[in-house]
Every structure is written in C-alpha cells, then in structure tokens.
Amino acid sequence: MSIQLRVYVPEHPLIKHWLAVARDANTPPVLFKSAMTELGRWLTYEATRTWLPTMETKVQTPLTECDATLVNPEVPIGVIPILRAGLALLDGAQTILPIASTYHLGLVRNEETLEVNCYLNKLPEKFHPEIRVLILEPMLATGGSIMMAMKELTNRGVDAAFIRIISVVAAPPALQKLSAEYPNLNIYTAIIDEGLNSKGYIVPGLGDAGDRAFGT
C-alpha cells in the first residue's frame, strides 16, 4: 500500500481499550456510544498536539508576572461530524475543543452501488483561510464519503494541511484515495484494518457505527 499522507495510530492504552469495546458485537448501543465518545476524545487530543495555533503572552500569577502560551483565539477552529455516524464522536471532540464551531455534513451511501449522496450541507460558502478543521468520520472504508467531504471543504477555501481527520477504523482503499489527492493531509485513527468485504464494509471493522450508536 503506497501512502503519502500521514496516518497516525496512537499507542494509547485507552484508545485500544475503547476500540475493543466498540468492536465487540455484544456491546449494547449505550455502551457503544460511550466508547465512541471516548475515542473521539482521545483521538482529538492526539490530533491537536501540534495542530492548534498558539500565541505567546504574559500572565500575572498571584506572585509575579510570567511567560505563558495560549491557543490563538483569532484563528478559527471548525469541527465537522459526517452525519450520522460522526455525531457519535462529537461529544468527545467537543470536550477537547469546546470553543470550536460545529458544521454538519450529511452523506449517505447507496448500499448496492456504494455511491455517496449529500442530503445536508451546512458548510459556509467560504471559510477563513487559516481555519483549522477537524473531520469526524468513524469509518474510512471505500473513501467515497470522506473524498466528497474533502472536496466540499477545499472548494470552500480550506487548506488540506490544516485538516485533521478523526477515524476509529480505516481501510487501505480510503487511505489510498486520500493519499493520491491530498498528500499533506493528516489522519488519526484507532486502527488500520485489512480491507473491505463485498458490501464495502471494513473487515474486521465494527459494523455500522451509526446503527450501533443510535440503536436504529
């Protein structure tokens, strides 16, 4: 598999733990959603290590003045959950980025043709050129949904280098498509699985993340 983009699989024990919980077919929806929330939290934490713009300043402690570093409030941050499965990661991501704006993008895949259609687009016509964007997409399978999302964002002025994708399970087909089109992209995923079955599902994967999170 030839990949140019940067794919990170953090070796955090909590990420491994909650991935195991999410994978288990016997996990009930309420616990599955909790696992996804935790994965959203810890993967976002890892993704923001060197991504958030900072500024140097000074603060007055109870004793004296000292140097300090703050997240730069003048650079906007956007979080985009890909509906509906991406909503399962949103609560966790928001605990790390509570001041980020949330933009919704609804994409649905035809289970027979595997083609993707957009049914909801709440993105602005143009983004701030310096905006940092976090895309929440639990499953990177065929790559159809994430490629459509990336096209929508880059067409609206978002620099792919400022985008971080949070995924729970990724498969080679999606990673190869993203790498060919966006070599400066960064992806954070709990694991890279071996491939897809005939229906386009990731194997071993964790099933349909949206169905399992919402019990429908």
Contents of the next structure:
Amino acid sequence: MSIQLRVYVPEHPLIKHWLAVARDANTPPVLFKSAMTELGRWLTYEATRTWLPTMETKVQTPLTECDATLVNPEVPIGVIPILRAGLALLDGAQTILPIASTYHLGLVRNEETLEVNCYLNKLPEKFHPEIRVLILEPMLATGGSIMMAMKELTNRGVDAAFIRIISVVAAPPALQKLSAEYPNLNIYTAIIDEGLNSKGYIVPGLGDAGDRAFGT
Ligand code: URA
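Compare with the form predicted on its own: the form predicted in complex with uracil:
Now the full complex is given, and it begins with the chain already shown.
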C-alpha cells in the first residue's frame, strides 16, 4: 500500500484506553458515547498542535509586560461532523475548539450498494480561503463518505492542506483513496485496522459507530 498523505496515530494512553472501551461489544451506548467524546477530545488536541494559526503579541501581567502567543482570531476555524456518527466526536472536539463554527453534513450509505447520499448540507457556499477545517468521521472504511465530504469542502474553496480529519478507526481502502486525491492531507486516528468485511465494515473495528453511539 502506497500512502502519501500523513496519518498520525498518537501514542497516548488515554486514546488507547478509550479505543479499547469503544471496541468492546459489551460497552453500553452511554459509555460508548463517552468513549467517543474522549477520543474526539484527545485526537483534536493532537491534531491542533501544528495546525492552529497563532499570532505574537504582548500582554500586561500584574507585574510587567511580556511576550505572548495567541490563537489568531482572524483565521476562522470550522468543525464538520459527518452525521450521524461524527456527532459522537463533536462534544470532545468542542471542548478543545469552543470558538469554532460547526457545519453539519449528513451522509448516509446504502447498506447494499455502499453508495453514499447526502441528506443534509449546512456548508456555506464559499469558505474563507484561510479557514482551518476539522472533519469528524469516526470510521474511515470504504472512503465513500469522506471522499464526498472532501469534494464538498474543496469545491467551496477549502485548501486540503488546512484540513485535519479526526477518525477513530481507519482502514486501508479509505486511506488509499484519500492519498491518491489529497496527498497533502493530514489524518489523526486512534488506530489503523486491517481491512473491511464483505459488508464494508471495518475489521476488527467497533461495529456501527452511529448505532452504538445513539443506541439504535
Ligand atoms: N461505518 C461504521 O459505523 N462502521 C464500520 O465499520 C464502517 C463504516
């Protein structure tokens, strides 16, 4: 497998812990949702490390003036949860990026054909050319949904180099498709799994992330 884009799997004990909880078939929906929130939080923390634009300034402490670095408020930040499952990562991502705007994208895949359809699109017609965008998509499986999301974003002026994808489990088919089309993309995931079964589920994976998060 030849992958050009950068896929980061942060070596963090909390990420490993919450992944194990999410993978466990005996984890009830309420705990599964907590695990996803935590994964959203820590993966977003890792992803923002080298991505948030900063500006140098000075602040006055109670004692004296000193140099300081701020997140640049002039560069907008967008978070795009891909419904349904991406919503499970949103609470955690928002604790790290409370000032980000959230744009919902509802994509559903036909379980027989695995084709993806968009049923909700709250993206603006055009994005600010400098916008930093975080896509929340816990399962990168066949790549159908994430490729559609990437197209919707790049068609609206988002630079792929400014996009970070937050995923929980990623599989080679999705990574290969993304790499071929967007070699300068960065992905943060808790794990890369072996592959997919005949129904397009990631193995070992964690099952249907949307069903497990919402108890359906
Ligand atoms: N979507 C899921 O929720 N789980 C998978 O394994 C693949 C796609």
